[in-house]
Structure formats: C-alpha cells, structure tokens
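In structure tokens, one chain follows: the form predicted on its own.
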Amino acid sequence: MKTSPRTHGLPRFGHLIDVGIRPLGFFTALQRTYPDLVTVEVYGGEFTYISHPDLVEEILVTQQKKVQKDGFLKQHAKPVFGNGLLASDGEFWLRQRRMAQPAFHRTRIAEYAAVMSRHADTTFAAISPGSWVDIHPVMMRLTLDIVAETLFGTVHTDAKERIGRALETIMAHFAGDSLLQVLGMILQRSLDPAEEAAYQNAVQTFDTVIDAMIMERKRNPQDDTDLLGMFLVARDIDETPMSDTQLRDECKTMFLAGHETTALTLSWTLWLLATHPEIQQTLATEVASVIGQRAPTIEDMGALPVLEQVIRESMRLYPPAWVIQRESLEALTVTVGANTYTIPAEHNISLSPAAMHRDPRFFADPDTFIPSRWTQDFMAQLPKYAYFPFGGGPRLCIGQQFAMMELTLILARAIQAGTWQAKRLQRVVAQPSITQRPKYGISLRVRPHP
C-alpha cells in the first residue's frame, strides 16, 4: 500500500496562491505530473487531487457512500444553494432527488422541445446580422427563459429580470478578483465591502422572488407536472410536504444549475465554431441536409452526428462544472492498476473534469478542438471517467438529458441563422469559479448564409 505523493508549495502558504489565482492551470499541471493522485498542501491544510479516471470512478461511484459534498458549497455558497440538491447529502438528498426525477423523465423532456425552439427563434431573430454581440449574456437570457417556462411554468417578465440580475451578481461574486479572494481567505474577512454588500443584496432578491413564485403558485395552482408543481404535491413517507425553505432551496438550485451551465456550453461552442470555420461549414452542411430551415425536433437528435461530436468536444475543452469536490467520511482505500493508496478520513478530495479532459494519455492533441475524434471506436476505448462533464455515479447531473436536447436544438437553430464569426484579436479566457465562464466575454457576429 502506498502513501500519496506530496507537493508542498511555498513555506506556510503551500499552494494557496496557485489554487486561488490559477486553479485550472495548476490542476492541469498536477494532472500531467502525477499519474494517479497527489496530496496538495495549502495554507495550514491539504487536499488530495485525483488524476486517474479509475480513481475518479472510485470516488464518484464505487465508494460514493463514504464521501460527501465538500465544505465550500455548504459554507461559502450556502446562502445561494441552501440545502438544495447540489449541496445536500445522504438520505435527505436521495429523497429530494426522487421527488425531482419525474420532471426530467424522457417523455416529459420531449414536451419541452417546442419551448426551446421557440425561445431560440426569438433570440437569434433579435441579433442584428453583422453586428458584434457578446454572446454569453445572450445565451444566459435564452436559457433563463427556457428553464423558467419548462420547469416553473409561467414566470412574469419582471421576476425573470430580477432573477437574471441577481444570478449575474452572485456568479460574479464567486468569479471576482482572485488575489483579493486569497487575501480574504487568509484574513477571514471580505476586502471589498461594496462587492460583498451587492452579493448579499442579490441573494436576498433571489430569495424574495422565489418565495413570491411559490406563494403565487400555492394561491393559484397551475400545473402539478412541472418541477415546482411536483415539489408542491410531493410528500415524504410520513406524508409531510416539503417546507417552504426547502422549496426555495430546490428552486434556486434548479434556476442556477438549469441555465448557467447550458448557457456556458452554448457560448463556448459558438466561439469554437466561429474560430474553426471549416468545422462550422461541415456542421452547416449536416444541418441543412437533415433539417433544412424547419424547426429542429427531438427526433432529429440521432440524425445529427457531427453536431453531437461538436457538443462533446466543446464540453471536453470547456466543461462548465470544471471541478468536483468531496470530503471523505472515513478512511478510503483506493486502487489503480498495481497501486493501492489510502486517503484519510475527513479529508478534502478534488477532481477536475477540465484538467482530466486535456490529459494527453487519453486525448491526442488535447488542447485542440477536434470534434471528429468522437468516433464509436474512440469512445469504446476511452476510460469511462476520462470524460465526465456531467459528473458521475448516483449524483450524475439530473438534467443531463434536458441539457443535451437543449444544446442540440439551440445550436441547430444557431447554425440555421447564419455563419458565425469571432472578432479578431479579442482576449477569450476561461475564468474558473463555481463554473467556467468567459472572463472578458465572447464577441461574435452572425452573417446570413449566401
């Protein structure tokens, strides 16, 4: 049995600055230096970084009952997620997951296709041909409209506007100045009181709007088959309904997770296509052949292999959930090949899809956008957890099928809208926070097809 290799970093501070200021680059370097795992010292503590897909499977699947969600979501992000699906654990999480699952059943998801296409049509029609636009906020608004209607029924425009502004402030808080955040962690206090106040106000606004939605639905029941309706009628084994606080936590989680991650994948994919015109042309030929100019439907999904490859490759390079963290409840014994390691109890564990997806052991030319790599033969030989943009195990993203259909329908509509081009010399940089956002935006324009 082996002990984990260690990397010490700076005296006293360890790798705190690496983790705080350049986490994705640091994890990618760890991924390429340590073949299995490594213990990272960081300012009075440590965590183990997992760098082999077999060990990722151990943590997310084989020994998932011996780990729990990390402290970050439960402490630093608790005002946002509360005790919703993203942050809860154990039997409580399982109960909540079972209550939410029917809203994401395949037959139910199929009913959302028309809503997705309609909102996509409206969005792309509003973009002036040839005009430069930051595509990220456009995609954020599009996916917010979709999640509001498909999962929560009728949501008033004012409520959506307030939610959208609150969510943007909240996510900007977690993606703020890295150096200030590191210093704040050391001093255990905020170094930007104005930004902290804006964050607290945004959380309060978010809570207020969601509470009002819940009360309105209770007064005027609409449909018990959307997510909010299902939560309202759900009962525990002792016939106890979900509390208003828990309803709010679950709705907040679904609003954030249901639109942020998909909007990011759409933004990154359109940028990748705009900067690889030959791949965009191949995709445009496929879309024209299969769909023409009619609205794409769920039945088209299996007939668009190039589009599926493009989405897979985009999520390989820019998985929205770029890091997954767990905490061990007891000592773990994990094995990869001939090597067996121990991980202590009450120990933080980090896994990074973003770093794993760029590992040259599994992906040739790993930093290059090559959708055609995703052949059936390639996927058959790829270790299962070398690629896991939706997580894995029992906590596999509940909205995976929802997201894949949404991505397919919207991107097909985007390609029908015209040829996408990227502004030259712009600085497009991924900023890893809770999600992997474009730090300076992504400026694109679309020109009608000849």
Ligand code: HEM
Given for the second form:
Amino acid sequence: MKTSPRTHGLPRFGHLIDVGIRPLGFFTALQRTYPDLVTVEVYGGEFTYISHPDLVEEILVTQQKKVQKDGFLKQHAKPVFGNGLLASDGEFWLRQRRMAQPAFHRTRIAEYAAVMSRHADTTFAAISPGSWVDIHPVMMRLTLDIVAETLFGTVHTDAKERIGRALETIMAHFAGDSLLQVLGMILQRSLDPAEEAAYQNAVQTFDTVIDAMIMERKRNPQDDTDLLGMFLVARDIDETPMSDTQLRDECKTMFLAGHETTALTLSWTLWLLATHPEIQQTLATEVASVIGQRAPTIEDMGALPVLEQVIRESMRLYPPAWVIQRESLEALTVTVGANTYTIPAEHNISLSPAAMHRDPRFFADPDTFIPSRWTQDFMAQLPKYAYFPFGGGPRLCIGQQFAMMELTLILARAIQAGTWQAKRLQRVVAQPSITQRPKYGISLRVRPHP
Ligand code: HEM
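Could you output the structure for the form predicted in complex with the ligand, given that the previous block was the form predicted on its own?
Shown next: the complete complex, the earlier chain at its head.
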C-alpha cells in the first residue's frame, strides 16, 4: 500500500489561492506532476486530485456506491437547484433518474431533431453576413430555446428571457471571478453586497418563472410525453405525485444542465474552426457533399466523420464540465498498476476532464486542435477514462445523446451558413466556473460561401 503524495502550498493557506483563482492551471500542473493522484492541502482542509484514468474509473464506475456528490456542490448549488438530478444521491436520485430517462430515449430524441434544426435555421438567418457577433450569447439563446421546447413544451418568450438572464447571473456568481468572491465562498458570506443582491434576486426570479410555467401546464395539460408531462404524471410506489418543490428543482436543473453545456461546446467549436481555416474547409467539403444545402437530419449522423472528429476534439480541449467532484462515504482502496492507495472516508475527490484531456501521456501535442487524431486505432488504444467529457458510470450525463445530436445538427447548419472568421487580436480566455466559459466572449463573423 502506498501513501498518496501530498502538496502543502503556503503555510496556513495551503493551495487556497491556486484553487480559487486559477483552478484549471493548477489542476493541469497537478496532472503533469503526479502520475496517479495527489492530496492537496487547502486552508485547513484537503482533497484528493485524481490524475490517472484507471483511478477515474474506480471513482465513477467500480466504486461508485462508496461515493456521493461533493460538499461544495451541496453547499453552493443546492440552495439554487435543490434536490434535482445533478445534486441528489442514493435511492432518491435513482428514482428521479428512472422517471426522467424516457424523455432521453433514442426514439424520443429523434423526434427532437426537427425542433433543433428549425431553431438553428432561425438563429443563423438572423446573423447579418459579415458583421461581428459575440457568438456565445447567441448560442446560449439557441440552446435555451431548444431545451425549452423539447423538454417543456411551449414556454413563453418572456419566461425564457427571464430564465436566461437569471441563469447568467447565477453562473457568474459561481465564477469566482475576483478574490473577493473566492474569499466570500470560503467565509460563506458575501463580501460584495451589490453582487449578492443581484444573485438573490436571480434565484428568486428563477423560482417564480419556473413555478408559473408548471402552474400553467397543470391548468392546461399538453403533452404527457415531454419531460414536464412525464414528471407531472409520475407516481411513487405509494401513488404520491412528485412534490411541487421537487418538480421545480428538476425543471431548474434541466434548464441549467441542458443549455449552457451545449452552448459552450458550440461556441468553442466555432472559435476553433474560425482559427483553423484549413480544418474548416475540410469540414465544409464534407458537409457540402453529404448534405448539400438541405436541412441536416438525424439520418446524417454517422455519415459526417470529420464533424464527429471536430466535436470530439473540441470537447477534448474545452470540456464544458471541466471538473467533476465526489465525496467518499467510506475509506476507498484504489489500485493503478502495481500501486494501491487509500482515500479516507468523508474526503473530497476531484477529477478534471479538462486537465486529463491535455495530458501528454495520452494525447500527443495536447494543446493543439487536431481533429484527425481521432482515428479508430487511436480510440482503441486510449485508456477509457483519459477522455470523459460526459462523466461516466451511473451518473453519466443523461443528455449525452441529446447533446451529440444537437451539436451535429447545429454545427452542420453553421457550416452551411458560410465561412466563419475570428476577429484578430481579441482576448479569448476560458474561465473555469461550474462550466468552462469564454471570459471576454468570442467575436466571430460569417461570410456566405461564394
Ligand atoms: C456538451 C454537452 C454536455 C456536456 C459536456 C455534459 C456534461 C455532463 C457531465 C460531465 C455530467 C456528470 C456530472 C457528474 O458526474 O458529477 C452531466 C450530468 C448531467 N447532465 Fe449533462 N452535459 C451536456 C449536455 C446535457 C444536456 C443537453 C442535458 C439535458 C437536456 C444534460 C443534463 C444532465 C443532467 C440532468 C445530469 C445529471 C445526471 C445524473 O446525475 O443523473 N446535459 N453532464
């Protein structure tokens, strides 16, 4: 049995500043220094960072019954998203997951394709050819429209706008953008009253709008087969319906989990294509020969290998869920190769797809966008959890297939719309918050094909 290596950081504060201010750079450095795992001291506490794919598999799959969602999530996200699928645990989570699963069934997702395509058309038609746009808010609006219509039926434009704005403020609150915010999180009280008031207001608005949406659906039942309809008719074994609070938590969670992640991958992918014109050209040739100018459909999935490689590579470099956290319920014994380690009970564990995906042990030239690396041979030799943008095990993203279809249809439409170019000399910086967002936006323009 080996003891986990430790990193102490500064006296008393440990690695507080590293974790608070530059978490991704710090995790990437840990990933490259410690081949298996490392215990990190942070202001009187500690957590273990996992840097080997086999150990990621132990945590997410093999020993998943011995871990639960982490304390940070419970402390900070639960007040907003309550006991929804992302944050709940155990039997309760399993029951809710089973109830939500049919909305993400393959055949059901196939029916969403037309909605995705239609919204993509409207979005790209509204972008004036040749003018610069910050693409991220545009993609956020597009994916919000899609999640609202596919999972919740008709949601009024005003309600969607309020949900979008509320989520924006809530996510900014978790961004840890300033030292003041980081200190506030540690001290568990806000040091910036204006920001705190805006955040509380957004949380309140989010609840109010979602409650109104549910009330309206109860008054005017529409489709029992969309997610909201299924939640409304679901009954527990003792025939009790889901409580109003639980209903609200699940809806809020789906809005959060279902739109920002996909919007981020769309924004980062368009940025990568705009800054790699030769790859964009190869993709444009593929899209022109397989789809031409007609609307992409679900049947086209599987016939666009370059697009599939582009999406995979984009999520390697910029996985939206850049960190996944767990807490051990009991002591874990984990093994990698000839090494066996113990992780104590009630201990925080961090896994980072973003840091793992740039590990030179698994990806040659790890910081460069090379979609063509994703050959069948490459994938066959890659350790399973060296690449895990959607997590793994029973808590694997429920929306993975939904997202993959959405990404394929929208990106195919974007490429049909024209050639994407990036504004020169702009600062494009990935800011790790709950997700990995472009801190200063991404300015792009599209020029129609000749
Ligand atoms: C590119 C897009 C997406 C990425 C990268 C992504 C990533 C992830 C990851 C990594 C997890 C696991 C978190 C953990 O283990 O702690 C997760 C969970 C989840 N995702 Fe996604 N996601 C995406 C799109 C979506 C979409 C479109 C939806 C819904 C429409 C969705 C809904 C959820 C939900 C509800 C969970 C919690 C599942 C559970 O614990 O049972 N996601 N996602």
